[in-house]
Amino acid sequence: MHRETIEDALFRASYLSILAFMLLPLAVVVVTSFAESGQLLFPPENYSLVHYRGFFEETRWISAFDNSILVGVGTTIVATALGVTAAFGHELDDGRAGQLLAPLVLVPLLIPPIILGISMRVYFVRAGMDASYLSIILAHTLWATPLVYFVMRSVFSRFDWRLLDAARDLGAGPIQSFVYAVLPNVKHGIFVGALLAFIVSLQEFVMALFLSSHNTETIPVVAWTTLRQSLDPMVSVVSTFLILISIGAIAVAAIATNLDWLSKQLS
């Protein structure tokens, strides 16, 4: 064998020993949400479906995941009409503050969230929107916006702007140009960035737990709140089910960035 076929092997090797230890934690959650006791044992004695049935008959667990839901949702669209936009912005303003608006869309990502939940605690207190879902939403959506946006930089830079020109000189306004001659070649782009903002909204938790109340806590609020009382297993069927939503999203976007790709090459 050829010393690059060696190393190659040894390379793909390590990085799939690295990445199964990585996965392994996940792995124990799955197993354990499949106990039978009450406690939460790995490996479990027993296996059942108890927990899973309990948990469509816990409504505090149904009601948290509606509002994880709607918070995601919510903050979903948010982020991504902000991140397209300034996205969009950025590429058409080549002066200084286009330079500036990549440092100040990234400034959230940099602060600690206990800081940014406590910051935001007092804030919409102040405004009178404690505890409510609104809050939750813009809370997340400082986080999801800047995913977004460099997601959306990076489509944006493999479009042709010449299109964009073509629709200006037609006589297209500035929103049938980028509805017509924009959106239509960024589409997927955009479907990933959505994609990516909903999972980040669905795992928050820190903030979440800063600005939710009982009526509006979310699924990761609810789960440490109750590992804080015992080791349930049940915990362990909420990791799963968000486990799964978590790998449905980034099969689904990878296959919408496949199709974008196909499309191109099939063009």
The other form holds:
Amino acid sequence: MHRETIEDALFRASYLSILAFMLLPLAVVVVTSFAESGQLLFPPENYSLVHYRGFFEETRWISAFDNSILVGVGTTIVATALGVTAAFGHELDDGRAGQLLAPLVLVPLLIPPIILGISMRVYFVRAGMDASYLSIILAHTLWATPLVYFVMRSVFSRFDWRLLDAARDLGAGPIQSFVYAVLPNVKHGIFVGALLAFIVSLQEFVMALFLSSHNTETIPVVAWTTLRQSLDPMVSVVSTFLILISIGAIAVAAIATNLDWLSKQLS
Amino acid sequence: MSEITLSGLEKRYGDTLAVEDVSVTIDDGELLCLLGPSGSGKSTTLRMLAGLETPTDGTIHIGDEDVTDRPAYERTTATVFQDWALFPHKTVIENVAFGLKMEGVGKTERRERARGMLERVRMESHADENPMNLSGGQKQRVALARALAVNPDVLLLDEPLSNLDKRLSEDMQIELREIHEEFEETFVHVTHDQDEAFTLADRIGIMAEGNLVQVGEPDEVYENPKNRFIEGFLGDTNFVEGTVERTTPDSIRVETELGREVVLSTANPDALTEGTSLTLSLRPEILSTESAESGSEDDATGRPALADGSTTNSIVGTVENVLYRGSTVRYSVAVDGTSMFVERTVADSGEFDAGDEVRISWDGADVLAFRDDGSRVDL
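Compare with the form predicted on its own: the form predicted together with the partner chain:
Now the full complex is given, and it begins with the chain already shown.
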């Protein structure tokens, strides 16, 4: 065997073992969700679907599920609109304002979420929006927008801006030229950005904990409060659903675009 | 009515002056070539005409209308871009129909008109293909059809032939001329290729460092360049530095770095005074070259061969290099420490080899002279 082949094999083996080590907890979560007993043990003594039945009978979980989807969709819409237009504007006018924009957009990602959570709680109480869906959506948007923005910067940097010139030159106004010349070429990128926004919102916990009430609590919030009372396999059931949603979303993205292209956009 | 008037056009990007001062009137139906090296501001000028850039000063009139602040989509101009900028997600015919779609022309009619335009550029068989799969020349035709389809008053061409190979580019030049005659529209064509400009243009506008330096018909610009830059840009020439030594009523004698004086004929002896430094341009086409043995012998004295008041100059040098350039042969000749080049066609009798002594002669009336600031001396 050649040295290079051995090195390759070694690299792959170690890479895979690190990946496996990090992903194993997910397997634990999925397996424990099928436990029969009421205690979170691994491996379970007996398997059953009893906790899945419990999930669909528990209105608190069902409504948390609805809340999470509602907040996720809302965040996706607002963050995608803000991130795409910010990146587009930055590409069109790379002046001094643009140079300030990139670090400014990054700020929310650098502040610990617990600080954001506390300060936004105070802020939204004052604004009379306490415990509303909108407050959680805005908080998640603060996080998701930078991600959409940076994905779109990379997408737009590969866009041939002469196409926009050509469209305007042929009589397309500002909105028409965006719709007809830009959008068809960057729609995959927008889709990826939107997907990231949704997943970020779905898994965000700290800000949601501060900003939600009994009526608006999302899945991670309910999971946390439940866990504090008892280690219940129900948490595993919910986590399994979350994992499935995330994998499902990525699968949809992979099919809608293609994986090769996706990895290029995210790299 | 689509006469175009540019007056005092300026474009500044921060501290960079891309276009300093462009003023010209382009006649209705004219084909004007803006010719200049890269960075001379010719493309920026074109983009301002298209409405894709807003000038920082000056005005643009198309016909009687001031369109200076009118955006691109409200102007009656259409552009063929350098890399053609075809929409990759649309088919060829959709590309051509795009402008009509923006005008609100119905689907059936716009497809019909787009097909007609594709026929005009002989691309109708590719109507339903993806433009990205076409060759450079085919993309070029589609881009042309797309711009012509909106029936613009002014067609703007931004170096559309620069990405094509030489043969294809020459074919397209002829085709562009034909289309220009057929559509009777005003064309403004930007290029850095002087052959292309001379082939296509009714008039050539020469740009340098953001300024429109000279506008004129091709032969006029070539024969009467306004300054040294144009003389150097429009073709290869020998620039020879010198100082005015003596003026007579009909001639000017210039002491040059060729190691001997060069005689210019003049109708205007007062144009220059003794001691003025000059740059002379000795173009290869005014130089005739022969073997040194066959010439007269007075060169040894270093005096120009003057017979009955003519201003024939001749010098002797040694061939250093022979460069075959297709139909012509270029010789570089060492003359008293400096080097000149001369050209002969392959058909000319006799070839020289490196080391041969040759006599180069020219008529002093054909030499152009430029002052130190680059301006041309009116001889």
